[in-house]
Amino acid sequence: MDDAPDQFLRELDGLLGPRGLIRDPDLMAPWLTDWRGRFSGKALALALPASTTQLVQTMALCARCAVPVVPQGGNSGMSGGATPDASGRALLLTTRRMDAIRTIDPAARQVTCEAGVVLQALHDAVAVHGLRFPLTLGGKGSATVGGLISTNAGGTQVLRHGAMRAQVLGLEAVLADGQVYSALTPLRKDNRGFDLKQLFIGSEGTLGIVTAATLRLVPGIADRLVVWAGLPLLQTARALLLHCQAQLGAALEGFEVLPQPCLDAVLAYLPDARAPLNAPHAWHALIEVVAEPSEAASLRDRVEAALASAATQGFLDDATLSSSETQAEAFWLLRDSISAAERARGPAMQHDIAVPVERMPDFIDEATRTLETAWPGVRAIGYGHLGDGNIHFHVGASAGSDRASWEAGQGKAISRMVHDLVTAWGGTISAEHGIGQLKQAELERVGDPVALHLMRRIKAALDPQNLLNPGKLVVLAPGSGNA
């Protein structure tokens, strides 16, 4: 740095005021640790910028004093995407503070507000206008809109409406150097060359800091019926998927699976909770269906009929319709603690990858064969969005394993293994996580090089000094950047 870390720590004081700098390491040690505890770091400081104004000042004194800023949203990512280094160098920046939400029209549809808006605020004030933000997940209570466009989340309503990226309608970001990208008001139609705001959906906060955004909208729905089936093969389940697109056209909106052993290991970790089935079938499935007013009459037929026809053609073995919104949360709750149950049965390598839609289900068995054959011992099984091809993959540990030398050893390779298979297969390393520190050697090893070259050539331009959270998604060549 051109500056001692202590002057460059006065001036920054001096921008974002008493609220706006912590020094105190226990106040900063929860930020400085990764959602699954698998990073941990050190940093100068961690800023809470107020303000588009605070950030660029902020952007500006890191950029003349060569201070690296590791972005942070609501720390709930998966890939160690906003943890920083060991070397303490770096300046950890979260925009939690930036939390208004700035308009909503109801009539275009669209709200714009702040990166550190937390996504169940946002819901919650949508839904007073009858409208609804069409993305949700697990961490909806923690996760904010910046964390969610910067890393292009997903969640279990793509299949109707797409990830973040098709969320976006307009963005504003703060670049290394301080300057403001603003381009928050969406057009229709606009053919003045790149659309640069796509450059930041997905980034991870490699490229610029958002600071705000306009999102679309959609009506609040009436009524929503969550099924719950029984089927013999995730081949059937693809089967079913089909069927139900047919049959229900947009009111599908989530189409989820998971083996019987994902269910029985929620089961035992829940103490309260219960078989939505009288008996276990190899694979489940949990499909949401959604009306708007106009349609909220007859879902429940239009549901029921599609049951019965796709039993009648032998696309499931059983099925139970939630007969309230309290039995549809419940049925929700077991999709939603399997991450927890797994990761209470013992280590695992965790893989957020995705195939085609279509080759998705004879992926999940060539590679469920190939890594227990390989690995004698290890249990291997798959669940998630069948919908959009994305499947969470565990490859869990044999018994007695320690945790620590296991993912060290045989558990690296076994991730190595499977994104070699994926890779073969078309399909992709991380479909919503990100790539962020834990899976960027493994792009490097697996990537397109033109694609990798195209991105640290982005990366560059954009970021010569390599502060913008450094070491995470693609890695400038040495002599690229400074820091």
Contents of the next structure:
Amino acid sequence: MDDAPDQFLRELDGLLGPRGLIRDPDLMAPWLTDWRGRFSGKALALALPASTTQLVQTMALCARCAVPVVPQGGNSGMSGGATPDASGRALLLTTRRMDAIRTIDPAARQVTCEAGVVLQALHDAVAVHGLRFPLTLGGKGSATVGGLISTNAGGTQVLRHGAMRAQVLGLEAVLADGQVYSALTPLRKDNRGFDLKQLFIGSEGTLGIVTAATLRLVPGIADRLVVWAGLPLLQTARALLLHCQAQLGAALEGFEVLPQPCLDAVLAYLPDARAPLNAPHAWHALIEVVAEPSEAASLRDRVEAALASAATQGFLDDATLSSSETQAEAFWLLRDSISAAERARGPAMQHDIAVPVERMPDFIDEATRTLETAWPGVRAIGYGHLGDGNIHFHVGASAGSDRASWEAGQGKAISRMVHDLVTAWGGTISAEHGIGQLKQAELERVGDPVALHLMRRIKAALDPQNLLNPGKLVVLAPGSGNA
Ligand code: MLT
Ligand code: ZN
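Can you return the structure of this protein in the form predicted together with D-malate rather than the form predicted on its own?
So here's everything in the complex, that chain up top.
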């Protein structure tokens, strides 16, 4: 029997010590299946380096022994990007022990922190200084800075502040051969050629492992209000969005939509939750509006005026305005629980799509009609970030379907149809959740051949042994999965 893995693990144990290496299958198990439960894999062991130095040593050992590495943050990704394959050859590596906030510079409005810092902890740490990290999402209690960067995460404030790419001022990453790319210095201007840090943002751990970052902060807010509005059509939501942008300007921070069946699923999932409006509506919009100190006094008046004129023009049927921070949080909890509530409803194919914002309402209508006609009994719903033109379009199996066979058969055909439609409408098959292993083959099928060729060239240049997250996002030999 080949004793190379044992020798490798002995050396790794020497580098990381007992807290840094887990081999017990029961302790590893939770990290070997993705959040959605779509993918399960095996791993040689779970490495938990405590520092960049330990991660460098680990990567250098992996390079010497040709052991593939699957990097993982909070394991709350949506595309199976942090789950190893079934071979058991890979080392699963989590950065969650690297969770120090190194510095907060209130004057420069910057924080430098390690990859394992959990998003909620980052929010709390900078709030003490009267500052805000302007990106949030439902998984904020588990998602880590490293995972957020590696997937270029979005969330519910992209409308105003942009996705993760817009927040990263500097970055440190360990390369496939164990070298450290260190660009944490947050220069506001730097024109020395390629902006290399961008390569690591959104590349899902296929080019390097992010170990630390310098992130942009914004001033804390003095007040915020959350509007819950009931609407007859998604087209009305688009009109309401344009109206709010015109009336509220930079105060408008988020604009999310969900259809009634989505709200029903959440209310069934959260036993103590209540519907914000008295009656059902075909669509609901959740609108976040914030104010800095100088504008806080007039915020409620401005929002009420915007809602009143929206109602007059037929842009909403009913609306309620949060009367306290507790109620604002309760509205957001409904929105942030959609994913978990949908997951609990049974098998579904999830599509994380974008088309040009102005075309999204018509796209959802057409896609729903096409899908439900082609596969009678399936249930299509779209919800999410209308303000960004990014909707999560789920197609649920008809009642009684067996999950595994439905996903592999009808579900797969459904996804192909959705992706073909989205491509025909000039959109993307991944606006937010990344490619991972979920959409790798589909990206190859419908992606731009020139862009795919460039990505493969970059992957081959930075990771010639194909050790970093093989089989995810970009594979060296198309069609081969794990290359
Ligand atoms: C969301 O917007 O809720 C998240 O991106 C997760 C999801 O797609 O369900
Ligand atoms: Zn989303």
